[in-house]
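A single chain, nothing else alongside it, follows as structure tokens in the form predicted alone.
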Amino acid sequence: MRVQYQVLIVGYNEDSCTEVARALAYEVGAEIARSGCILLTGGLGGVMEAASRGAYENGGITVSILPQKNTSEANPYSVVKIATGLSHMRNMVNVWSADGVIVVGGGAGTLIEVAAAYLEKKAIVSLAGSGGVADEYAGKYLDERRMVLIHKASTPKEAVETLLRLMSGRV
């Protein structure tokens, strides 16, 4: 049986998402679907919606782990909707559920997810050129413990290919 990785995309929410990040997130979602992986997001707008749309339109499975107690606010490209009622604490559920993480842009909420993935020693790839947290931490460690390198990718295809190599141990 083929391993079907669960890939978490984190990044800008609807309020701060740039058009560049939105377009890149769409392509990352499409690449995830084409690779046969399952896409995980926080289920709302911005990067989450764009990545979900990319995966959905390319035949992928999208899972939205929502901060609300109901599924009514999930973006329209959410195939599986998980209502947590945990607000920002759902970021931990997102990370725990993922085999690896791709960062597209992002602010403080994204940084929380990146830090959680770092502490959990998950594979992390940052898409350079997408802004925010992704650009700030691409190619770096979060602290002096050097637990997990946040790998830098220049394109959506490279981001997914790099993450697949990391997750499978083929670094």
Given for the second form:
There are 4 protein chains.
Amino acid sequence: MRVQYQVLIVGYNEDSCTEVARALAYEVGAEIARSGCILLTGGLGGVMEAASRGAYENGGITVSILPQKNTSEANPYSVVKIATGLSHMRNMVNVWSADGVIVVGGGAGTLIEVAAAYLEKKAIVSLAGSGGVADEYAGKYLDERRMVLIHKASTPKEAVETLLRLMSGRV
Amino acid sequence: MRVQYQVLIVGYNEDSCTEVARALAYEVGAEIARSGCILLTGGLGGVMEAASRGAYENGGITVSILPQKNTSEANPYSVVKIATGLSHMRNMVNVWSADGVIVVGGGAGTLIEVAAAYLEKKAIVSLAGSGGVADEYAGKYLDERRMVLIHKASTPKEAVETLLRLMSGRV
Amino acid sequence: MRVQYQVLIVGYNEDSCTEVARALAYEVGAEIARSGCILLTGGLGGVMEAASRGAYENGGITVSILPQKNTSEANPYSVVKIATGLSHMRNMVNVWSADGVIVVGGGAGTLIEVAAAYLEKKAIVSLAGSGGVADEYAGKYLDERRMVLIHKASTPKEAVETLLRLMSGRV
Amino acid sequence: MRVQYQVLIVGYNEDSCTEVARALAYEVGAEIARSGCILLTGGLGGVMEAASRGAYENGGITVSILPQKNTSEANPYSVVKIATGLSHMRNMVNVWSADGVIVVGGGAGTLIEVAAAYLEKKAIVSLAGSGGVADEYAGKYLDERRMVLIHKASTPKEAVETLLRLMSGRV
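Next up, the form predicted in complex with another copy of the chain, please; the one we just looked at was the form predicted alone.
Now the full complex is given, and it begins with the chain already shown.
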């Protein structure tokens, strides 16, 4: 069987999500499904829901890794629902489970996930033009140790293609 | 879309698994896939691997919820791999994520999962003849509060059918 | 500096605690403080609160390892309060942090903790006469692997003395 | 009984800790003990160990909240040792357990803790002159939501005094 990469999308939650970020997240999710990857998200609203919808409507497997200890709050585009009961700590489970991460907008919560992915040396691509953390850190390192570069992509398609290359070690 | 139940199988790990339990677990996994449910396991060997193989070879989605903080030790029949980094605590994530639980053999670790499922009032079916905890608790309550009965089934097919009825509230 | 053992007391929660178990737990907590050990509990009511009160009123350090992600529900006899945000999974943190465990009564939740302590091969002493799990498993092994014996004690003083011997390897 | 605040110190780990940060962390720990507060740290080296030593040598209660599932790697100035088994996720337990946070230097790991404290609206004081994250974020907000200010202090004494005022609501 071909390796199926697990790709995590992080970014704005429901409260702070812009329409631009939502549309971009949908496209990233769709691209992930088309490329045969499994989509991981935090399972709730905003970028998580938009990306899940994009993947779901394109036949992908979507995995919602939830903070609650039941699955009732998963967005409706969740094929697999994981009730971690870990509250915000579930972000680390997302990162540990991912082969690579794509950042779409985001605030302090997203920054935590990016920093965690950075410390775990995961492949990271930031989608320029999606706002917040994604724009702020695209093309940068998170601290002076320069552990992994946060790659910059200009479109959803480029973001997924770049990540696929990074995950397969072809960069 | 039809509801896809998430069914957890628990039981002997690699070290203590009998051939009988392995064969029964394979059949339970196969039945779960045929019934259109998603299979959750702890993702490692023994009953976990046998059940995953049964579901995988029958076209099911298998979800391996691992104790490690990386996915490299998941058994080869894992479609989705969750790296919880929670060590034994990941058993609770399994239980919280499940709509119902089937028990195949098992020692003290399995007893923890059954007790957790009992406290969370999940539907539980124990497969008689599979040994260990499954045989010891089939048809019983775990404490004097009598929260949920651990139902007894005699075959893999009966175990899945009983669980489907319990999960849908038809019992 | 002398080694300070960390001793975990597990047993009935507030809802199911008997007056007998409460009085015994208070005495066990008091003995732990007198012996210079640190008391660990789950930080809530029932046996947890009674033991904490016993230790607290005898000058001991009491550590409440809570399921919530804030410390507001800790019982009033908690010197140190740990907000794990882990819900029932915090039981494993209790066990991992403990050098030894004393069981006072208890239902299915306590059984989970005893099974976890057993799998981690911690020193375990069960207080006979306190009811529930403590009485059911005193003097027994939890499964056929016979990993560690659940020792039986007849009084709080004997329970602490036995545990001290077990923890120091003098048994 | 007087309320004993629980104060978390975060910053450089053993690998990246400077001598300046180590000396400052020792003084912050000493001040915390003198003020009657309980010190929480991650229990390992660098800023964690220096702060614990400062508190320990001034009679304070030091609590080491460890990533491992055993207590053997706690630094020698740990009075209470919590084995969370949560790996990096234990940082959230630190934050949830704390009434306030003091930042001394730090890289991406520290940034995660500061962001978590920010999202939980904890009182935060950053020690200027200690390097890294502490200097970068002193006097700032972490994102456009401006949830809580990361206060700036110039000395260990000022850091603890400022935090005490913030925790008691006197700012």
